[in-house]
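In structure tokens, the next block holds one chain alone, the form predicted alone.
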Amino acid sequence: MPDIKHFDPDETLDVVVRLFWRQGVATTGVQDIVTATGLNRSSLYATFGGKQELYLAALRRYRERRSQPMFRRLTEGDRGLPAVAEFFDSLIAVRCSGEYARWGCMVSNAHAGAENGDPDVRAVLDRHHQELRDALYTALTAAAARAQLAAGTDPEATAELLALLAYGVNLRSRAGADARTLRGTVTAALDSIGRAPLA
């Protein structure tokens, strides 16, 4: 096994992200991490700390590399509801097809697991939720300015509702829900807040 001087911690963390994302923290042991990374325990501990510290680093990496780019796209161009629809289309696509199908979202998985009892984990989850809600709110404010929202739609309350819908998509896809069903649910939700059904 390589020692601590002969591996890239950044690449190792990416491997660990995928491991925790796919299996969850409760069912991932240190030996699983050793096997996946090809490193020995002393190298892992010296670089990252124990399993909990490594999980927390992986969760933060996921938020930075996976979640935040999607949130940024929501707010680009002041497109309003089309940006929200694109966000959910992309979310369903990555959750239901390709390499990460049925893995769900590492953050949503943490919300549903015992790991959310850790204050440091909870802080990451709360920050992620605020970023998601804020991005949706920005898109909905743009939608309101473009007269895309149905009368009486509150962008702030609707941003919270759509954030919860995103978590639902993540959890249901992990449980095996198919893309067609998820798209139908999302379309119904977006049609209910828009002036007309989105194309």
Given for the second form:
Number of protein chains: 2
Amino acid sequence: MPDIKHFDPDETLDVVVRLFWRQGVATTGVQDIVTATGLNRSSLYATFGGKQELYLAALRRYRERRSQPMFRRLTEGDRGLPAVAEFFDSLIAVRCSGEYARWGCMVSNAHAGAENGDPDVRAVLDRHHQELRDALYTALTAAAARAQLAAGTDPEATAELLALLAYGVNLRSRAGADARTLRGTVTAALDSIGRAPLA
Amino acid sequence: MPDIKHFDPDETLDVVVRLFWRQGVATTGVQDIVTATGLNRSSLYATFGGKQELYLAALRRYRERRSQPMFRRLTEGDRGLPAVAEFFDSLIAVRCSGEYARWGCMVSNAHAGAENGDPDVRAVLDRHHQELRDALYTALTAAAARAQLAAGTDPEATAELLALLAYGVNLRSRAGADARTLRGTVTAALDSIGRAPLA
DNA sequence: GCCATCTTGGAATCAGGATTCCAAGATACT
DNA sequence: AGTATCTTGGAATCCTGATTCCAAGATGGC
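One more: the block was the form predicted alone; return the form predicted in complex with another copy of the chain.
Now the full complex is given, and it begins with the chain already shown.
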């Protein structure tokens, strides 16, 4: 009997992700969202609740669509270090070129903003960090199994190290860091972890 | 002949730093500043200009009072790796305990926010990154001169790596990262850079 | 002590924020 | 087709944002 929605909430969320990702939650107005999505205020509120809930939904969507696929690729095939190198290459490519250049990472951005005061947001951040670390850890144990690691390299601490490095890449890319420099930095990190190639 | 200010702009700026550092610029209202400083709106505007100029002044003040002293200690005495280790220890201590626990770094926070759209802010961020990298580079060349570095460690790329690691520490500490974990991560990084102690 | 000049207090302004409300429109089952 | 039920448009609400303005107060040189 009821009417049905005249729009696709899924598509809408993707548009909203872009807004919050680029501008952050505090500087994005509901009016911006109305304009960008073409939706009406009423539809927005009826579907998603208020602005904060919309932000949370967008943040979760970002993780699903952007972060988690990359984490999965990191562990696929137990390739070890090459997978890690590829992960960082893709990361830097997304952060420094194309549509999302200089947007940073929506999750990293959330760390720095006041949005992290919300316990629900905080939970997403912690979960994100855990998943990133775990994926790197898995890749590093695969690397160890394939004897790709230098002696004395602790996979656990190294996973955390690489995770923090990724945050650094995300942050600096938002300020316009040079892709070449970032790639050089990541290469240095992976070199110091990997077995010396000719020695 | 004129009247003089009835307050100390210097002290005021320190109070303002705390506000912007903790909450960011977008979520800090002029009213918050009026309340925290005890100043009147008129005095604020007459002395510092608008909110954005006040933020810039606070950001520069933060660097002068918080960042640059740490950078200086990093290079003092050409101690090399121990100075780097000490730098990260102090960093983690400030980020995870005491008055400023979980505030992160005001400059790192600025990277992620919309404030970095302002060219003046961007310039401060770039300058900060350059100084941090340079200080680390200086410490690493001192380390190299003292034969503290593993063979094949490139001071330049490593300086950038450690700088990005510092950003990562800053970000995660704002989300409540555990100091022990952070210290372990930094130790792993420095171990992989330094000469193996017993081999 | 007086006056030109700045500072201060606090109201006033004006824009924009998020959210709510209701009448009008659309839907699908009967 | 009719109707109960949801969605939609757009105005209305109410709050808080930054900034300005002016009268009143304070200062230091004369």
